[in-house]
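First, one chain by itself in structure tokens, the form predicted alone.
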Amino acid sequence: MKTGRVTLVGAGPGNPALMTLKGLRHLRRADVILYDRLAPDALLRQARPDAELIAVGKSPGDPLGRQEEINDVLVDRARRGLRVVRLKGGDPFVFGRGREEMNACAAAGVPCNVVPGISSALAAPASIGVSLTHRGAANAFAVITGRSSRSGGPPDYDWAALARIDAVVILMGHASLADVAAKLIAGGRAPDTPAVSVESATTSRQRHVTGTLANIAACAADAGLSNPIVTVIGEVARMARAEASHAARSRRARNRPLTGRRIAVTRASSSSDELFRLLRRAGAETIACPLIRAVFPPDADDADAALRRLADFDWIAFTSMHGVEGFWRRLQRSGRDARSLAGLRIAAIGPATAAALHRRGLVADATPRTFTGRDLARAILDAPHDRRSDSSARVLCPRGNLARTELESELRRAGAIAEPVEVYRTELIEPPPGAAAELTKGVDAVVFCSPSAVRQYATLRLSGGDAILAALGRTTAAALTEAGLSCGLVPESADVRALVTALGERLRREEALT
């Protein structure tokens, strides 16, 4: 077998936005992908459906993943042929390890190559206006690492040295920023000289303090700053912006009200999904927790006879965007095309379905003001009937194996002809080890879309802690009371618009409590 390659590409500082084109390119062709704790969500859901995805990050005091280990599965997976690409967050080379990967992947006979990423010792003083080597106030800087593999605090550095230059940057300082500080006075460092730490730079999270380099570390810890942090000591660091006017804040919070929230959803998500989309412009750090994937069958017979009998019935009725996606499939796999439905009529269950419709040249004739199978029903039922009399009318429900029955039942009592067919099935599945761990830290909301997430949520006994439950239609959070949980929200509207706004009016409401 030939064997693969091993590609180590920087996230770069946070914000996927700044991650290389290239590193872009490498990360949707990859086979298998190994990521640390801070890459962002954003850049794996750029990942293929069927790539393997590795969660290989080291917390501070965490053993999980060691560098041994990550060596091996790089080497692994590499020598069965794929193309491994194992991503890092800032750049590979600026305290990534990557040399050491690299090194480990040569003496295994693995090729191994680099996308150099931003490191967030550059990007984080320039998020908040710092410019390290401005004229006049810093002609060099060190970046320095605030802890050593070996004892847990900084490094045995020349500090003597370290406190005559004019700019000094400490990553990973967290927990021993108050140690470097004191070590740097030791060294001769004035200890009025200005301060300034940055967490979590670049994202929609970010936000620093300003000190001095003898209370910096005090600074920090009463503003409750937390990992990841980027600390620049030095004349530069007078350049910090000012905190926004209070005016500006609330301006800010009109404009982006889910700013600094973590809100969890319960599906996978595309580069183009529109709830993901409108949750990070609403300021939300999004997370993917998907417990449920749509299959698509090769063999459908059901459905392909179905296909053979179109003239025989008056509407197609779809209940979901997977419905859409299953029932187009089938329809080009018998070489057909949308000339096939003339003279039948669409109704789509909600604007999202609607929407999938759309995107294929479709036009939905029916889509009812509360998205439920017994409302699809009734549009249906009251719609006038232009090819037949009597109040039989045929109707195609294209459909999951999961897909609740409320809508053929519905148009059964009413006198009508409901065919069901499968055109997709709906896998549980277990969520990524990340999207776990970022779930058992805490977030601020868990958007559910489908009872099948609610339910396989229940059966795993995820948490998200004190974390509002959203469901996105009143099916889904029936399926949440069902299941003994919650239901913190659900909007009048059950569309993602309507989700999004309703999320930020309930968590601005709660902070005005506190």
Ligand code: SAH
Contents of the next structure:
Amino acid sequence: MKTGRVTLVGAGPGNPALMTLKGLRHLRRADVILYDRLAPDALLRQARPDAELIAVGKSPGDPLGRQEEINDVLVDRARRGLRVVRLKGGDPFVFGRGREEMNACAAAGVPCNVVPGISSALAAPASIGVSLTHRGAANAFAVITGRSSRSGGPPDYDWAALARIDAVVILMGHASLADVAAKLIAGGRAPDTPAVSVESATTSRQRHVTGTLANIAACAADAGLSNPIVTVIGEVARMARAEASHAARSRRARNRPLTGRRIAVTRASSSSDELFRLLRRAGAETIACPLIRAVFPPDADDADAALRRLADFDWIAFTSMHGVEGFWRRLQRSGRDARSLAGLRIAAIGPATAAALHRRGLVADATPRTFTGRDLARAILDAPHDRRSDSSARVLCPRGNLARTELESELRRAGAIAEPVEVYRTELIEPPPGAAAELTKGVDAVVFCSPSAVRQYATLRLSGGDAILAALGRTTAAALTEAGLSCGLVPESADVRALVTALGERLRREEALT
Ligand code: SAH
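Target state, the form predicted in complex with the ligand; input state, the form predicted alone:
All chains and molecules follow, beginning with the one already shown.
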């Protein structure tokens, strides 16, 4: 059996675009991804749809034993011959325990290497215009932690020595900021030294407060800053640019109707997810809480048999992105490519499915105006046809095991031939522990894109408090009602764009009422 390997990949400071190209390449290829709390959602969606995603919710206060568990999982998966990515916030070797994981791999004889990332220690000051080595203001900087694993408080530094370093950058220093500041002052640093704390640097939630060494802890507390925070002490902190004015913020908020909203999405994550992109563009914080995932079985005899007689069909009708992916995998596995689809017409249920086809160089011949199986059948039957009468069209329908059969029954009702083939399976999964915790913390809306996700939500008795339960289409809405949950929103047309717009309008209306 081939041996697997582990790659420690730096995810960068929070903004997904700040990851390295090499890190992204590893992420996209990985069989297994272990990620921690600070890993951005958008990066996890770069994973292959069938990759195993394992959350290792190391948060402040978690028992230390967990590190050994993480090491064990890394080694175990690599020994099964898998490509394992350990995705770590910032840089894996800056207060990331990356070297410990590397040592564990070495001890187990598992190859392990590291892809560096942009550390928040550098990105947070940069994101507010603070240069840690600005000529005349600082010739050196130190990066320290405010929390040692032994005491929970700051480690036993030589505070007098630290007090003499031009710029001091504090990570994991939220809880102990007052303590660290007092120790630096006791070590000889002037209490009026400029200081700045940055929260969630490089993300849409970034904000910062300025003060002095003596009062920065109080200023951060007054502003309600919460983790993750980087604090910079030193003359250089004077360079922190002014926070955007209230007026500028509200102007921005008008264009971004979901600013400050937390939206959980229960669908399987994938790299091309338009829904997540639109939600974030509208200003929302997205919480990926996948309850289903698509798996592509290595064997699919029916689908392979259908592929061998593609000439028997007039159409291929795709009803999901996964259907496209699964069909494509079968095609490739059989040693063929897009040319074997020549002469066939292609229908896509909606824009996301059409986009998945487009990425493979195919343009859909028919897409219905509203995105239901019934309308897809209509679009196929009504499309001008040269070889035979419309109603006898022969349609291959690649689908998942749990997909709805509306398309096929509508086609058959009209006298057409519909042949479903299973190209993927939908598995019900438990959401990553971090996601369940985020739900409990409270969200403004939970979005469902399929009846199976609804049923899993009900089975696991998840709850988003008084969040609006939003369904992408009518069938999903009906599943909510069936499960005894109240569906708070279904857009007119079952597409993600309409859903995001409707959510923005609804939440704004609610805000106006309260
Ligand atoms: N390896 C990481 C640091 C892990 S320790 C790195 O190189 O960035 C976790 C600490 O990193 C947090 O307590 C906080 O101090 C800091 N941090 C990480 N991301 C941050 C962000 N986007 N904004 C502010 N601080 C951040």
